[in-house]
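The data below hold one chain only, encoded as C-alpha cells and taken in the form predicted alone.
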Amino acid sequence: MLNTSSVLEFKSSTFFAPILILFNNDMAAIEETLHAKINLAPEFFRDSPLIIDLRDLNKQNQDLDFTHLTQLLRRVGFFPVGIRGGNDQQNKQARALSIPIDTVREQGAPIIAGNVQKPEMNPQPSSQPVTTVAKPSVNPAPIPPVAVTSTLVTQPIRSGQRIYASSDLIITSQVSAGAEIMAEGNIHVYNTLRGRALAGVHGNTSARIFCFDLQAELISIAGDYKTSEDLNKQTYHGPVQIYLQDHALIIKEIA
C-alpha cells in the first residue's frame, strides 16, 4: 500500500513576480517598449513570471485582447501567471488560458463586515439623580507592531538560486552571477555581490542595499533599478550602501 504522506506536502511561501501595468492598448508600442526594457537587463527578465494589471487601461475604456497580449508576452520570453483588473471578457480569456484571476479591492473602497445593530436604550424611570458616565471608545485598541526578525543566510548563493526574505536579508557569503536575492526590507551582503539584488520589493522606498564588493548584474529598490551597464561605469571594490533618492539609485561608499 502506498504511503501517501511521503508523496508530497504543501508549504506556505511568498511568491515574487513582476507586475506589468498597461496604460495603452497599442500592441506595437507595447512590444517595442518590452524589447527595450528586456535589452536593459536580459538576465533579469529571462523566463520571468508576470502578473498583468489592466486596471488603468480599463478605467480609460481602452479595449484590449488579452489572448493577443498573452501571446506577445510569451513570444518575448515572459510567462504570464495572473491577471488583475480585467473586465468580464478579459477574465474569460484568462480562464481559457488557465491564467488565475487576482481579485483586488480598489484603494479606498469600503470593507463591509456585516450589519451592526446598536442595542436599544430604554432607561427606567428613577428617583435618583442620573450620573452620566463617559463610555469607552468603540474603536478597537491598536495592535502593537510585530517584531520582524531578519533572515540570515550563511551559505553561498549560487547561480540560478533565488532567495526571498519578508524582512531584512543578511548574507555572509558571496552572491554568484545568475543568482537573485530579494527582500521586503534591507539587503546586507558581507561579501561580493554579483547577480541581482532587489530590496524593498513591496514598495518600501526607505530600504537599502549594503555590500562589501559591488559587482551586481542588477540592483533595485522599490522597483527603481540599475543594470550592470550603468554599474560598470565605476568600480566599487569597497563597502557601499545603495539607497533611493528622488527615484534615482545612489551608490555611496562607506568609510
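Bear in mind that the values here come from a model prediction, so they are computed numbers and not experimental data. Positions refer to the first chain, counted from 1. Superpose the two forms; the largest set of C-alphas matching within 1.5 Å is the rigid core. First, how it differs from the form predicted in complex with the partner chain.
- Once you line up the core between the two forms, the Cα of K92 ends up 2 Å or more from where it was.
- When two forms of a protein are overlaid on their rigid core, residues whose CA moves 2 Å or more are considered shifted, and P80 is one of them between the two forms.
- The Cα position of F66 differs by 2 Å or more between the two forms after fitting on the rigid core.
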Contents of the next structure:
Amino acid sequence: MLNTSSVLEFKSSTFFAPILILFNNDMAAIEETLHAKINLAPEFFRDSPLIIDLRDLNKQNQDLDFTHLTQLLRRVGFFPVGIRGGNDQQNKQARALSIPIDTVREQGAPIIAGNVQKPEMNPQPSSQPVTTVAKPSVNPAPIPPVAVTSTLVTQPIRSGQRIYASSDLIITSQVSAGAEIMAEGNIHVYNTLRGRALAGVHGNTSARIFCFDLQAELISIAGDYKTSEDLNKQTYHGPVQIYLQDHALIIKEIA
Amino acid sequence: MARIIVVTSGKGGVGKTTTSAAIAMGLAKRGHKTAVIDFDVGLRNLDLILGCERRVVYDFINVINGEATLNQALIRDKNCNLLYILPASQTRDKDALTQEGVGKVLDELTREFQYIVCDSPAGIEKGANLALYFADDAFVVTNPEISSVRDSDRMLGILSSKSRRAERNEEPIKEYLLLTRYDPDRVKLGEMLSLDDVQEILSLQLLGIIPESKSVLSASNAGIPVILDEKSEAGQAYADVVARYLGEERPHRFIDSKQGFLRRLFGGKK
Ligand SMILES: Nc1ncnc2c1ncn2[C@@H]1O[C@H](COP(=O)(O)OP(=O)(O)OP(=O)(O)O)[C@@H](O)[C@H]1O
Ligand SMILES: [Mg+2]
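Could you present the same protein in the form predicted in complex with the partner chain, rather than the form predicted alone shown above?
All chains and molecules follow, beginning with the one already shown.
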C-alpha cells in the first residue's frame, strides 16, 4: 500500500506578498506610477507576487477591467496572486484567470501574516497618489488600530544575501560587505554594517538608519544615497544615525 | 548518527583537499569509521594526496550512474583501515553529478560510516553547492587574505540559505573556521591579515589555525596526509582541529611569530 506521507504533505504557512492598492482607474497613469515605483527597487519587484486591492476604487464607483490590469501587471514583471475588494464582474474575471479571491475583512486587517499594513509616518507628499504598494489608503474613514510590525533578524547577513522588510528592520548580527538590506521603514543594525542598507525604499523620507559601526558600502534613504567613497571621507566612532534633511543624508554620531 | 562534513571555501587553492585528507585521516585514526569523497569532478586530487591514485577502478560518478556499487568504488586507505576514499572521475563531465544521485550515495554511506567528509571544488557553482547541500557541519577553509575571506563570507551565506537543512527549516549547518597557510611573520609585517582581522569579518567558531609549512607539500608528494607527520607543525595543528571538533578543549597554537618572541627576548629592534 502507498504510504501517503511519502508523497505529499500539507502545511500551514505564511507567504509574503505586497498589496497593490489602487485609487484611480486610469491605466496609463497606473503603468507610469508602477514604473516609477519599480525603479526604486527593481530587484525586489522582479517576479514578485502581488495582491490587488480594489476596495477603494469600488467605493468611488470607478470601474476597472481586471483582465486588462492583470495583463499590465504581468507585463511589468509582477505575478498577481490574489484580488480583494473586487466587484462581481472583477471577481468573475479573476476566477477565469485562476487568481484567488479574498473576501474583504475589516479595514486594516492584514490579508497575509507578515505583511501587516503600517501607518505612514509622513503624510503623502504630492497630490492624491495613483497607486501605492503595501501601504494603507489615504482614507478619511476612522483609522482602526493597526499593528506596527518590525522584522527581527538575528543571524549574520553574509555577502550575496539580501533581506527585505515591509516594516522596520532590526538586525542584531553583522551585515557583511556584499550583502544588501532593505526596509520600507527604519533600519537598525546593532552591529557592524559593511554592506548596503536602504531604508524607506517606498519613498518614506522620514525613515532612518541606525547602526553601531558604520562601514557601509552604500546607505540610502528614500532613494537618496551615499557610497563608501563619500562615507570614507570621515570616520565615525561608535553608533550613528542617518536621516534625510532637504534631500541630503545627514550622518550623526549618537553620543 | 553519521555526520556529513563539507570542507568548503569559495576561493580555489586555499587548502580544502589538504584539509579533507587530514581530518578524514584524523577522525579514522581516532577510531571513527570515515569516508572521504572527492566532489571535484574532472580534477581528481584527493586520491593523490592520500596516495591511492593507482588503485582507482571506479569512481563517484560510476556509483551515481549505477555502473558500480559503492563497495566496489570505495578504496580502503593503506595507512588506516577505518578510512575509505570515494574518488572523483577524471574523465566525466561535471553535469554527471546530480542532487538525487549524490543524495542516494550519501544516504547509503550514512548507514555504514560515522563521518563523511566532502571535499568541495572551488567556486560557488553546482559542484560546490552539491558538496554542501546535505552537510551537517561545514569547515570553512580560509587563507589570511582579503579575497579568500570575502569568498568564505559568500560561502557562509550559501550554507545558511541553500542547504537541505535551510530548505527544510531544520537546525542550521554548524559552521567552523579553519584558517590555513597562516604565517605569523608575514602577519607581523602586515603582508597578511591577522586572525583578528579575519574574525572581525567572519566571526565564526575557530576550529584551528594551520601554519604555512613545507611539510604539507612533502606529505602530498609522498601521498601521506600531513596529519600523519606528527613532527610537523601543520600535522599537529590538524590533530588539534580533529580533537576540538570531537569536543576536546585545546589551546590555539601557531598564532604568534616565533621571530617576534626571540626579538622580544633579546630586546632587538624590529
Ligand atoms: N598549510 C599549508 N602550508 C603550505 N602549503 C599548503 C598548506 N595548505 C595547502 N598548501 C598547498 O596549497 C596548494 C593548494 O592546496 P589544496 O589542493 O589542498 O587546495 P584546494 O583548496 O583543495 O584547491 P582547489 O580549490 O584547487 O581544490 C597545494 O600545493 C598545497 O600543498
Ligand atoms: Mg581541492
